[in-house]
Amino acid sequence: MLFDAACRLFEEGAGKECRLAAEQGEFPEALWVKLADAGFLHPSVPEELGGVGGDALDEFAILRAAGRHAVPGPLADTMLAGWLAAACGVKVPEGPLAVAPVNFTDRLRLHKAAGNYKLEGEARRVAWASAAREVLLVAETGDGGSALVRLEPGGIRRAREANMAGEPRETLAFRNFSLGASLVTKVEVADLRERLLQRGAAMRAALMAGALEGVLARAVTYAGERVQFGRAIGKFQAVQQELAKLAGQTAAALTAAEGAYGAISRGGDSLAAIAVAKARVGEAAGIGAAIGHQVHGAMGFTHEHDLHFLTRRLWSWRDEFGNEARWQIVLGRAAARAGGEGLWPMVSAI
C-alpha cells in the first residue's frame, strides 16, 4: 500500500519538467513539501527524533517507488541523515538534508583545540549538499570513537559538479575547520562511518532496483506499440528473449535489495545482505540499462524521451557507496571471517 501511495505522489508531483528542473538548478520545492506532508523524509525515524516512527521496509517502499520514477531531489540522502541523527540520538533537523562522507576512502578527522574543535579531511562527491539546510558528518576522534557533527553548508569550502544524471555533486574540504563544541556529539561507536556506508548502499540499491522496473514497464510498453515489418516489435522472438532478461535481471534485483532490508529490519549484521544488494544490483543496472536502449531503439537515446531519466541514474548510483567490485570484496572478506563452518549459515541467512 506504501509503494502504491508513494507511486501516485511521484507520478503527480515528479514529472518530466520537475526533473529538467532539478537538472538545471533549481529545488523542486513543490514536490519536498509533498513529501514532508506525506512523511516520506524520515519513515524509519522513531517519532521522539521527528520521524514517523516506520520500519525500515517502509524506507524501501519510498526509496524502490522513487527509483521507478526517477524522482529528483535529496529523498535518500535526507532519509540516510535522519537515520545517522537516529542512530546518534539527536533529533532529525528539518528541511532537506546531506551527509557525508559517502566514499570508502574518504575520512573525517576531529580534534579538540583550545575548547572547541578543529576537522581535519576531505568528503568527495557528496549529494546535494549545495541545497542542504544541514549536512551531517561523521567524524573519527582521537580516542578511537566517532562524532556526529552538524554544519550549515554556507561556511564549507566546496566544488561543484554533478553525475552523470545531473545531479549535484560537491566536494567538501576541512583545513583546521573550527567549529563549536554545541554542534558535535561523541558516540561510542567505533564503527559509525562503515554503518554510514552500509546503509548508503542498501538505499542506493533500493532506488536502481525500482529505476530498473521503470526500465522494464517503458520497454514492455514501447515493443508492444513499436510496429516494425507489419508487426510490433515485441513479437519477434529475438526482442521477446531480451525483455525476459530485463526482466530476470529486474526480479533478481529487487529480491537483493529487499533481501537487504530484510536483514536491516530483523537487526542484527546486515552486512552481508547489503554487501549482495549492491553488487547484485549494481550488475543488473548495466545489464538492465543496455537492454533497455536496445529496445527502444534510436528513440530511447534522445532527449525528448524518458528512458534516459532512469539509465543515467542507474549508471550513476551503482558507483556510489561502493561499486560492485567493493562490495563483492566486502562480502569476500565476510565470508573468509565467517570460515568453513560459517560459511552455509552466512550464505543461507541472506
Given for the second form:
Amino acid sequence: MLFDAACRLFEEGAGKECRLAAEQGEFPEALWVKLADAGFLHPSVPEELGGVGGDALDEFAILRAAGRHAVPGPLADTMLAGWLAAACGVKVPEGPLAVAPVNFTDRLRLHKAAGNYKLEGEARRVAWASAAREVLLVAETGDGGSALVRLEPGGIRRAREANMAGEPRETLAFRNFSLGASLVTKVEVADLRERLLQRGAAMRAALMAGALEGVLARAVTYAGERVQFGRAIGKFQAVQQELAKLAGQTAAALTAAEGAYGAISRGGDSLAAIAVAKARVGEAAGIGAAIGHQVHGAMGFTHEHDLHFLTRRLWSWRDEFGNEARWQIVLGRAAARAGGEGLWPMVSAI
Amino acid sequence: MYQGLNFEAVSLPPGAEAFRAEVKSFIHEHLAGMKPVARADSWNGFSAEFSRKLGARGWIGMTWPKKYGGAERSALERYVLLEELLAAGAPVGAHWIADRQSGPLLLRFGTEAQRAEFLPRIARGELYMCIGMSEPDSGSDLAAVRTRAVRSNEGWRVNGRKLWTSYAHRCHGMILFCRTGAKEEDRHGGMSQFLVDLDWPGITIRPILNIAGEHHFNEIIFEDVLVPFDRLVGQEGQGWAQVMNELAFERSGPERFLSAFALFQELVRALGPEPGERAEAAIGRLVAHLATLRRMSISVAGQLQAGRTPDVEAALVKDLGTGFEQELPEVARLLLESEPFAGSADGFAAALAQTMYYAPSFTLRGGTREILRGIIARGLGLR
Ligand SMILES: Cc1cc2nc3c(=O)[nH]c(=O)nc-3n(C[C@H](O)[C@H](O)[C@H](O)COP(=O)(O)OP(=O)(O)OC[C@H]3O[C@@H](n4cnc5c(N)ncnc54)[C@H](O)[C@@H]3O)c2cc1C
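Based on the form predicted on its own presented above, generate the structure block for the form predicted in complex with its partner chain.
Everything in the complex follows now, all chains and molecules, and the chain you saw is the first one.
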C-alpha cells in the first residue's frame, strides 16, 4: 500500500534533525531527492504533463503519511503547483514549487501593457516561495478568464514570515510588475483561483488527518509508558476516555479527508466534500491537539519532545486555505438554499 | 493501525439511488403532512399500520433469506432504506428492534423451527419485539443481571425484573437475557437468551413515564413464568457471546446520528434561504459532522456486509453520532429566538422541545458514552 511505503520513506528520511534544520531555513535536500525519486511529488498529474499518472487517492495516501510524520519541506505545495500546472495543460516544472494566492482574500490581476503584461496585487502567506524553483500564480485577466503566471522567486519582492510550525510563509507583492508573454498561459476557466483553493484545502485536510493519526499513536504509546501512582497512566479511566475521544476525532478526520479525495477521484463537483473535509478535520485538529498535549503532560510541552512537530502543524494548517468557519459557511449557504425539504438530499449527495 | 479505526470508504451499490427514489416516493405517499413534532419522535414513533405497510413492501428483514420472509437484499440497500426513513421521521418504532436485532439474532443462533415461526411474521411487520437486558441492579454492568431461568420438567421457570424496556407494552415478544448457570461461574458465563411472549401468565408490565411525561419504557416482572424448552435462543450458557454479537448491529446504524434530524430540518426551514453568515457557519458545521458520520456509518454497514464484526468502529460511530445529536438542539436554540414547547403550533419550537426531552437518552440507551469509550480504549490496546 502506498501509504505504508510513504510512511517507511518518511520514517527514514525525515527525522527530527531534518525537521529542526528546515525550521531554521535549511531546505531538506536529501529528503527531497528521495521524494522525487519515489514519484511522490506529482502522483496524480498525467504522465504526459510530467506526473506519475495515478489517482487522486494516491495524493491522499502520500499527504496523510506526510502529515503523520510531520515531513518538512514544500511537498504539498509542490503537489498543488503540479495540480495547477496540469489543470492549465502546462507541463509541471521540475523541483520544489510554490503557488499563490493561497487564501480567499488575495487576488492578483493581470493586464496587457504594450505587448507585455503587468501583474498587480499581493499574495500573502505563500508557502516556501524563496525555496521554490518557480512560483505558479493564478491571476484574473479581467475578461472573465484566468491566467497561470510562472515566475522565479528571485525577481519578486518577498517578505518572509512563517507559520506556527516554522514553515516559511511569505508575502509576495506585485506593483506594476512587468512580465513577458512567454510566462503567461491563459485559460478559459473563470474559477481557477477557487478551484486552486479547494484543492489546497483538500491537501491540508489530508495532512491534518495524518497528523492526528500521529498524535493518537504517540499519545497511546506514551500512556502505556508513563507511570504514575504505580501504574501506566493509560490504565486510568479518565485518560482512557480522553484517548477514546481522540480516536473518534482522528477517525472522523480520516473519513472526511478521504471522502474529499473520493469525490475528487470520481470527478464532477467535489466542492461540498472538500468543504466537509476542511471544516470537520479542522475542528478535529483543535480538539485532537489539545488531548494529545493533556495526555503527554509537561513532557509534551517541551521543545525536546516530538509532539509539537505535529501539534504546531495542526494549529497552522487548520487556518490555511480557509479555516473551518469559511468552509462551514460554504456548506451552510448551500443547506439554507436547499431548505428544509432539500436538506437531506443535499447531505446524502455529498 | 488500531483495531477500531478502520473506516475504509464504502460506496453504495449500483441501483442504490434508484432504490432511494422508490423509498422516497413511498414515504411521500404514506407520510405526507406529518407534523414536525411527530417526526422529531424519530425511531420512537410507533405505528403498527406503517410497519405493516413497510412489511408488505418487503422492507422489514429485507436482507434475510426469502424462505424466512426476507428479500435477500444487501445490507447497503437496507442502509439506504433506514436513512431515508429516519431522515423523514417515519414512525418505525414498532418493528425497529425486531428488524435490527431480534431477527438477526434468530437468523444466527435460532433453531430452524424458531426461524420458520417468527421471522416471516417479523418481516410482515406484524410481530414486534423488545429487548430485555437492563434490570434494577444491572445497567451498564450487564453481567450483573439477576433474573434467572431454572430448568424444570415442563420447561424453564423464570423469576426476576426487567427495567427500562422500551415499548414492552406494545410489543408481542421479548428477547430475554438472563442467568441460567450457577453464580460461582465466571462473570460472563451462565447467561442465556430466550424468546418470551409477553402475554404469558406470570408476566406483569408496568408503565414508567419518562421526563417528557410519555409512556415509552416499562418495568416487567416475571413470577414463575414458564418458558417452553424450544424458546431457548442459541446455546444455554452462551448468552453473553450472543449479545456481544448483537451490539455491532445495534450501535452503528444511522439511528445513532439521525434521531434529531427533524429538528435540523425545522431549523433550516425556519432560518430561510439567507440566514446570514453566523447561522450559515453553524448549520454548515452540522452538515460537515453529519456527512462525515454518514460516511463512517456506511463504512461499518459495508464491513458487516462483508462478514466482519467491527464492534469498536460501531462504538465509535455511536459515541460521535449521539454527541452530534445531543449538540444539535444546543446549537439550534441560539440561532432562532424561540422557547421550546412540545405543544407549540410552531414546528421549530415543538421539535426543539421534543428533541431536548429525549436528548439525554441518546448517550444512555444502547450503551452509555462512558461504556462505549471504554470499548474504544480497549481497541486502542489500553485495557
Ligand atoms: C430511553 C431509554 C430506553 C431504553 N430501552 C431499553 C430497552 O428497551 N431494553 C433494555 O434492556 N434497556 C433499555 N434501556 C436501558 C439502557 O440500556 C441503560 O440505561 C444503560 O445500559 C445504562 O444503564 P443505567 O441506566 O443503569 O446506568 P448506570 O449503568 O447506572 O450508569 C450511570 C452512569 O454511570 C456511568 N458508569 C457506569 N459504569 C461505569 C463504568 N464502569 N465506568 C465509567 N462510567 C460508568 C454510566 O456511563 C452513566 O453515566 C433504555 C434506556 C433509556 C434511557
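Keep in mind that this is a model prediction, so the values were computed, not measured. Residue numbers count along the first chain shown, from 1. Heads up, when I say rigid core I mean the largest set of C-alphas that superpose within 1.5 Å between the two forms.
J.: Quick one: once the rigid core is lined up, does residue 12 have its C-alpha move by 2 Å or more between the two forms?
T.: It does not, since the residue 12 C-alpha is displaced less than 2 Å between the two forms after the core fit.
J.: Does the distance between the two CA positions of residue 342 reach 2 Å or more between the two forms, the core being superposed?
T.: Yes, the C-alpha position differs by at least 2 Å between the two forms.
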